[in-house]
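Below you'll find only one chain, the form predicted on its own, shown as structure tokens.
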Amino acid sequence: MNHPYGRLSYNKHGGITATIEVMKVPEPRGLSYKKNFNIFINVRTVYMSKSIGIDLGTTNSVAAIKKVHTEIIKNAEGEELTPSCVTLQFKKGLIKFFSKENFVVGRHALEWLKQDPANTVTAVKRLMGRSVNDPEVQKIIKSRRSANSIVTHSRGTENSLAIVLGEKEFTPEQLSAKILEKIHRDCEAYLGDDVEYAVITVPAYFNDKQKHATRTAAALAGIKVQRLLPEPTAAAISFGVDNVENDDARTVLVFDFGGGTFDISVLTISGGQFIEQGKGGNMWMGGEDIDYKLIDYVLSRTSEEYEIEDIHAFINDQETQVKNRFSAELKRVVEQAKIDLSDREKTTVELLGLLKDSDGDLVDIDVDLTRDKFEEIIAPVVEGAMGLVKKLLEQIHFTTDIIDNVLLVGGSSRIPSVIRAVKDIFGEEKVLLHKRPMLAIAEGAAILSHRLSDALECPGCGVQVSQSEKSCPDCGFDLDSHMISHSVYDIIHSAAHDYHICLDNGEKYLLIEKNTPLPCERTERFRLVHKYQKLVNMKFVNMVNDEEESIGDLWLGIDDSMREKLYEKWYEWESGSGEGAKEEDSGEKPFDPESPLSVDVTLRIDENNLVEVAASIVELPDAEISKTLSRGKADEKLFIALEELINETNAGDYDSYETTEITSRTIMIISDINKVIDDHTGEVIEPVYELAQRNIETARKLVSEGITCQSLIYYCEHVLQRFGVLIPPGERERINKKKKHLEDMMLRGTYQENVDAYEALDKVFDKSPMISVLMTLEKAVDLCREHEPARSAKFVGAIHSLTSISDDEGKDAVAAKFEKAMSCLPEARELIAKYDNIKAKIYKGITK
């Protein structure tokens, strides 16, 4: 835009690029320069928040930033690596928390592990997006390798978990957020500037729940995520971005063996483009597992030396402080031994003066460990990793000769037997060990973050310029060519797993196949299982390492108003009148009332491998929903409770009135459950949660007592529609008012408020015996039409005789008509008992 003193241009983060010509003019607000000089000053100020790359690791986390060159950002302790360790400290001698939770993160937290392991958490990344029933989580719990208490979250399902610190539950996302908060804070201090955006890396084999958990942790830490970047791709960016020219192409297998996960990705790199050809790995294979294998060996040798029958029970019997310090120190010395054996042939695991036997004699850890023995201990892990490499190549139909280079990253990739095993598969000349294996992933994330930001530093002169500039306005440097040949131009990811939807017959239908390029979207048409079905429950699953894993449910409700509109169109089409009228043979039938409705289900996966699902009823455009899936949190807990209620109803001896009640209330509750989780933070919105939970219990209790509010509302509406003329206007108004109150109570009322509203409306009709008689006869007519049409004439005649009574008729005539109608009641009631009280079912499935 023009400015009285020069040119101003804005970027979307509020930055200003200004060129000011100063000629003894007043100082423009917000821009600084020297007054009263007849000179020209070129002022270029770009105010924008910095963006960084973060490797949120299992053992250690790292942050980096790219300016002209990529730089690792040191933390407040002056170190490049921040231990991914969180502790919650307490007042001395007290159980309760400080008024403000006192979290400590990083190196100091790791040191505190010796003092209070129960309230200090390491390797929390392994628990992100996990279920408490996950076999690997159960191994952690049962092996007692973690001193933390891991439980099902009180506000979640068995598809979630919480870590108890003191007496309070924390999700893995909340604890990961503490690590990210420290990184965020330290980066801002180091850079002397705000940091708002970040590319955060995740294992390539992370599923949707785990990636969503990572985004939630970032949101809680106040970081806006530009991209979730697979760790192997980040490593490849760090390695190859300056080495593959625009006219060249290279296929790279990234072998990322970190502290908590093992990831492999095959990528083709050319001219700044990174195309994922496939990915694989094991989310429970890493340096942590190697450490524990070494710990088992060291303790086994020690038990033999001191003739201790059960070494774990022996350690557990030590004083708490001794036991805690010993466990932390043993993990430290074993990890150091593992590192030492990458460069040496022999080392010693030594831990003296801590353990004592019942006689007070010391039991020292003093175990010699050779590289040969170390390699023998970890051979199953190495063989497993090589098996996964071969499996991935088979899945994507690649042979080893197609791979130009194998890039080893992650701390565990430095182990000599690992390097040898990879070389045995691909050949020695292809295998490259990253010069900075512990830092490579953060560097790659920083490079992509720089590419995604709005401004960059000109490699020619260092001035910040807009990403949209093709050449530097200051020095003329060719930014466009440099970006293509020396930067990340584009990344094409692929789906990490197969994605299925479950059908009513128990079969799974494949929607998106593993290794499909991202982003991708697929829509498939299914059918409901019953023509009167009002609920649709769609279950989605992943196949991970050949195991089925739930990724969530999607619920859709079809209310009465939607169906009424559909039937109106159908009647118009059948009768040849109105908007839905037939046009000779070309008119399209709105729907077939004798067939189930159709549902279009769409599954979308974005470039971050995050899943969103959508569903819509084809014949009912208003019946649709689109959302990310429930992930073991409060919404899923409520949906499971809702499904249990439906299953209980179907298993019980309930008729159509009671199933209608549950169905109607379920449709209302679904709407609330979909609002229980805050979309931004992932936190539970307690009032909505409590309302939905209360409404589920209210529905269960009311139906068990035979109180069917929705049926009474339908009854009331039918009375007013068919026989309203027989009711005085003032009474009709009172009925409508009570009906509206009952509808409101169904939405938000307590159990007792529902009962009171039901009884208040029900009593209105008790005062009108004629209405009761008419409605009984009307019901008989409806059932006759469906089951015994020949019998309906008698009931239709009785209804007509009552509704045709006029004011000038005598008492005898009125009494005769009333007696005729009453004589039909026993037969009407018999018919109702025969056909109206049969067991009914709530349908919610889909079929192909």
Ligand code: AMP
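Between two forms, the rigid core is the largest collection of C-alphas that superpose within 1.5 Å. Numbering follows the first chain given and starts at 1. Just so it is clear, the structure is predicted and the values come from calculations on it, not from any experiment. First, how it differs from the form predicted in complex with this ligand.
Once the rigid core is overlaid between these two forms, residue 358 does not reach a Cα shift of 2 Å, moving by less than that. In the core-superposed comparison between these two forms, the C-alpha atom of residue 380 has shifted by less than 2 angstroms. In a rigid-core overlay of the protein, residue 798 has its C-alpha displaced by at least 2 Å between these two forms.
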Contents of the next structure:
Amino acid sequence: MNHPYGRLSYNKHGGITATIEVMKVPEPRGLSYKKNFNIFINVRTVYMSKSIGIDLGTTNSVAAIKKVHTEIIKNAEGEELTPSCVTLQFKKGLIKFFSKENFVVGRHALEWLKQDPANTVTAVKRLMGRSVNDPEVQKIIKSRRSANSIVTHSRGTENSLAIVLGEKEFTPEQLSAKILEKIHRDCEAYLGDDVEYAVITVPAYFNDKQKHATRTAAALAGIKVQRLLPEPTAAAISFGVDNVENDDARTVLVFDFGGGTFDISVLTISGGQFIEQGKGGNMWMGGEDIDYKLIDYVLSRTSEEYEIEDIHAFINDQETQVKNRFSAELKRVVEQAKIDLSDREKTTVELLGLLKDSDGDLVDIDVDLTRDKFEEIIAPVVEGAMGLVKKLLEQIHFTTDIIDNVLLVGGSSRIPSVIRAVKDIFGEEKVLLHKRPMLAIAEGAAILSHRLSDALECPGCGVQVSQSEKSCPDCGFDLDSHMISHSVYDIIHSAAHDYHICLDNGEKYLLIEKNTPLPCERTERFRLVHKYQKLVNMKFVNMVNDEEESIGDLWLGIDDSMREKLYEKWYEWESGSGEGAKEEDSGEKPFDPESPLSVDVTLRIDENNLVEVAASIVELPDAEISKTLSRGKADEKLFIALEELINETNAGDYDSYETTEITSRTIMIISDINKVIDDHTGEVIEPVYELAQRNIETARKLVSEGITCQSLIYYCEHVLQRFGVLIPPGERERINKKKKHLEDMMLRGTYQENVDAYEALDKVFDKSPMISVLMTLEKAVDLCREHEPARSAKFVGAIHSLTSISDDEGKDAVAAKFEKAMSCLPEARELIAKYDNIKAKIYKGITK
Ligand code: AMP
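Now show me the form predicted in complex with this ligand; what you just gave was the form predicted on its own.
Once more the chain from above appears, this time first in line as the rest of the complex follows.
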């Protein structure tokens, strides 16, 4: 007996079980209690909204759901594969007046490619989390591969990327979100239910930024990501769940050769557990590369046939519409020829009636292609792929005989010469072509999504049961053993890359090695490079395809108050007991003022591959910072600007007053930049962003004009501490007020407010020549101590004579003391000129 809110059924005790499904109520869960005459009421929380698996592919995307069996969800066009193609449609010239953009995704967008290639994007996945300066992105920009305008994002860093559609900039995340939105929408329509969660697959070697970009795209599309699953692991799941028995253990190499990427992964599968042993591949290698090789071949044959010297220039000279149509059509027919050659020995690439020469005669594409010729053309790609397979096995110290099966997935794995090459390495019997190579990844994602959701459908009776149930409360089906043998019990992921930290000398220090099981964490101790260092900049990089790739920076500032506390502790220790007794009585030495401080750096990668870094100064527990890397581009942009300012200062002719100014301001700015991205929402907090940006510019401008506020504050503090008694109390209060105002302006004032506050405080000292003389002498004493100790006595004497003037001394005695002090001034000034303008440097690095 069914009812919208539940079900009544006879149970094995002869009673009636009422199953009430409480929608989206987190508590109570799995509660079962007896009610009246042998009626069992099962109140179960069932999350009615569904969770799915999505293969967000370079060429095509697929969605699947697992209920009892795994099922591919068809899109609104009735297809299993949705082309990962997005177009922005608009009437020419009117885009600015449409507030809502009209995006079309999938098959219809692909058709639109011929008409408007500039505003139609394919293979956006290749640009996810990428910088415009990435050599591969540059290759795409410079080659004829993309008709899209790919630029630096006006709001991001130098390295950010935007695709311009209809004069508006879009990030790859935003466009990817359009694909996900369509999938989401179509799935909800197909299932007739809300879809809230998804496992989304990503290439195995996607770095942190690319994964972050994928999460952003999902969030923009309104999908909650249960997990980002490496594509080969997804394929292994869909294979393993069907093919590996519970008591069996198999090592499988997944060879995923798709449209835009080539992913390899080695996994061991046993009892529903999937352990990633190692990953490799090349994110810039796929069926598209093969298509472009074929296009080059077809064009060169055509140019020979028609004796056209420069065929690219010839195509370029065609009318825009013809040119666009020709490029899109050629790509299509060439791809079809490639696919045909997987089953046939020969084919013809034909494209008629489009190109015309200057006489108006048709230049048709009509090129015969045999499988042998095709294999010759693509041999370098196949060899490259096999080289990467061997490299991965070497890296993880596996021989080919350890591999029990090689699972071929991805469209390009159907090419006969690719299959042959894999069989040559591993032996014919081990190589399996996945039954549904284009769908395997989405199926694997659906299986994991099902495993991760709160409720599942009982394979015995079809009722929704909580994941925590060991057997079905309804029909008694043994859910536990079913789960182990037919589903994913556990996945142990591994780090996709080597994670390094950069040292001051340019070397890289390996923190976490590629293929380390996740989650993992490593803490290492480093030293700062200078004993007075106040800034620590830690740069983290990945090695991807032997290239260094930045994954983010961590900045730490040590302000004066922190350091003072340390000096106080040290002073207590130093003076706490007499010489010799120190070691026995005063405990451990708090720090060595002659050595640089130490920093503990921790790098953590969780099972979702999210990277978190933390750093703390060993001697200063208050100085610590922890952050999730690759959060946003806005904070990165500010850090880059800050680093530029420091580099400019170090390269310029600046003395210690100026470098002190930049250092102090940098410490304040760092603390703001670390707050620019909201930790919970990931959004940019605009006022903090603008303040930090303005403060960087203010620092640059002030220093270039020799206005050093921090040094004036130090000067002021010194005056008050040493000679405060000589200043009348009212005047002292005024000085303190002006000093406080300048400190506030350093934190949040405009350039002009800083200048005004500086001048106001500086003027105070103009009015007191006596203070000025004393501070000059004091400075000379300091410099003598450092450079020429023998000369300091005379200045100490002069300071003493001035500070010892008392009210009852006669006029002549006072005049004599003044004269004595003044007579030392030229020498003091000469010393200051000699030693006080030494070029200073801002230190920010670390060393081992
Ligand atoms: P995927 O990313 O796995 O969807 O793979 C798409 C790529 O596989 C595209 O480059 C297709 O042209 C290519 N492809 C699909 N089917 C075949 C086939 N039978 N033979 C060769 N390549 C294929």
